[in-house]
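First, one chain by itself: the form predicted alone, in structure tokens.
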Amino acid sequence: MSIKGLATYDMDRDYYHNLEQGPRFTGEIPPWKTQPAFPFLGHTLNSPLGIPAGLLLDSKWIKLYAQLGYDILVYKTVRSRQYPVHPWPNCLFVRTPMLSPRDLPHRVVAPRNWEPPSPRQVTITNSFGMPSLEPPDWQEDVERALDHLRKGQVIIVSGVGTFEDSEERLVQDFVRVSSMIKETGVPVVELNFSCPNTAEGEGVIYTDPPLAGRIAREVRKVLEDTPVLIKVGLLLGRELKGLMKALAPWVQGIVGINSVSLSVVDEGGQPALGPERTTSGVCGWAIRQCGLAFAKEALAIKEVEKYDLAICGCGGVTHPSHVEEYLNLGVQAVFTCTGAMFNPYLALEYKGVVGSSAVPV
């Protein structure tokens, strides 16, 4: 098989026919034991692995992640009011060698034609702009994805404001959609402030301190005893810390990172998505360094500032070795979107219920 063949999302068909159809998926799910010892949140978790927003599309996508041993999983981000999604392809497979956080280069490339070596060295762009149904649909779907958890795992969703024409207004539409989701009665909401491939003023709110601190602050008003995780993209040095001084007082985690928007090209050098979408969000294998250095930074700035925030690790984790890479950092969980999506058996392999390919990491 190939491996665009081994994915749960089909990159040949469209986002509606994976939200109707998905997951893809025809494997055997093992049997495996809960064991509750990971704090979270408030949480005992049975690890501290899970799925970040992007991947599980609705309640089908839940349910099947939670048997396979996911144990953090949040819900693909939702929307105040029904919001399309941007035309197919929205997948393609990225070449490119190990990103460094500190030294990204100015453009990278798809192929066309062209696949990774191995499941556990994909790296792709995606670009999906965080379409979301109607809120009743949305709701409905979230209240059906709890009845599918296992002991010892936490389902959370993520929302975004969408920007019309002022901040103020985003900051009101932040507050409406998080309202939206406390009634569904789950137990951790995220605010989603980055996302590559949307509108300037809802896709970089994580580089606006004053904007992301003011909407957790509106935000912490109507979800009261709530805790609010928060998704960011990569910043690092004085940026980041000004960012975690907005948020810290009103927060109770920071998920990072989301993915590292650059130009992607053909061979050509044309833009390998159209000629309207000239950057995308490039994650996946070759983004861990840069993950890694976040949550690396992310971790002194709090002990320095004895802030009381989770930090989340997340980018490049595509074999169970990379997980224990984060946690050593000293992160409190670990998100997995792209290895998740080609390995769907990673969380089992972390746990030891199933054996670890031996493929180069």
Given for the second form:
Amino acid sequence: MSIKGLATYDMDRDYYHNLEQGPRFTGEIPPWKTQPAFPFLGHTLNSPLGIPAGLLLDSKWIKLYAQLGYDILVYKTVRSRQYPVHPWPNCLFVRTPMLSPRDLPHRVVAPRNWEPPSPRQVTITNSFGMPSLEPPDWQEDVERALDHLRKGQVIIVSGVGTFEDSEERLVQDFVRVSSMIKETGVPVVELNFSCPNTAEGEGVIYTDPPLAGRIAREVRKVLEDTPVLIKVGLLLGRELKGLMKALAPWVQGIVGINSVSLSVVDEGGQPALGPERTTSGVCGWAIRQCGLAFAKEALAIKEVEKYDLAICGCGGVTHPSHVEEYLNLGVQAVFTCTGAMFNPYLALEYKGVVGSSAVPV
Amino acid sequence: MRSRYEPRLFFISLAAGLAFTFLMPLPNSMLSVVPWGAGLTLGPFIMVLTGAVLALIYRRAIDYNRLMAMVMAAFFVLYVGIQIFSCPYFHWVGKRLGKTAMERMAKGKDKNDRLLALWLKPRVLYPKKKPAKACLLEGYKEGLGRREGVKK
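Starting from the form predicted alone shown above, please give the structure in the form predicted in complex with its partner chain.
Okay, now the whole complex, with that chain kicking things off.
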């Protein structure tokens, strides 16, 4: 079977097909025992491994991945209104060496008719633009998703405000969508402050600490004691320190990194996703060093400043040993998206339920 | 009857009132638990109370009425002065309070700003017409890092 054929998200079909017909999975799910032992934001989980916002399009996806042993399940980012998806194609394989966090390339190549050598080495570009159903539809679906959880698992719903013309309205929309998420009864809310496929407005909030802090503070008022996580993109050094300082009073944790926004071209040098989308998010195997660098710096800042923040690592986790690599740094949780998309058994491999024959790359 | 004690007692009362007024709102003081600004409102009253207690103690050695007249005059000057002329001070105090609150929340599990929530609750009287408290609140919000209404 081709690597593409292994993915639960059908890259050859559009988003709505995957939403309605997905996830694509016909394998067997071996039995595994729930053993809650890992504390996470007031919950005790079977493991600190989860799936970040992006892959779990709706409750059907949550159900599958909960059965497959992922214990932190983040529902794909929702908005306070219906919002369209970017046109197909939304996912392409990218051929690139491991990215260096301090020396990112100007562009990477997504060749046509090329596949990575193994599911452990998959790097993709994705471009969806954070589509959303109407709030009553996703709220109803989130309530359904809550029924699919096993003991020691938690659902987080990711939300984003929609930028129109001013920061004020953006803040208010974040407050609105957070209230809507809280209504569903989920125990943790995530705010997405970084979308590599939204060039301005809501996609780059993580680069603007005062605005990020303001949104977090206003959302805190309506969420009261509900834990809040913030999803951020690749930031290092002073920028990361500034962001953490702005967020630490109001939120319980930071999740990073989101996919890395880069110029993605085809072999002819043309934008791989069409002229309208010259940049898009790159995720998977190649961004692991970026994710590790982020986690390392965030944890160091947390230690020095004595912030009470959960740091959650994300980026490039395609093998159980990568989970350990993140945990050894001191993160509270580890997320895998591309890894779980191409190898749904990754969590069961990590738990030792299924053997992991492949050597980590 | 006049005595050498009266000015001394007056200044002791004044010092008590001023200390309460200007020191209580500082971060980590009682204001953190009495969120409506105890120091600002109660400072002048503390002065009167101190004056009255001292006047009672020394009633045989002083002109009671004279001392209390001095204290009451100072009360009005202080009270009105606080409300009108001390905005920069209270703005500064508020800003420090805001920064302290940020730090406390950043390092603690409780991420709710209960001080601001209490301040802004309708049941807590927050007379915006009183400049001192308004300045304190403005400073506090600034200390929290608020940046309002900026068009992007």
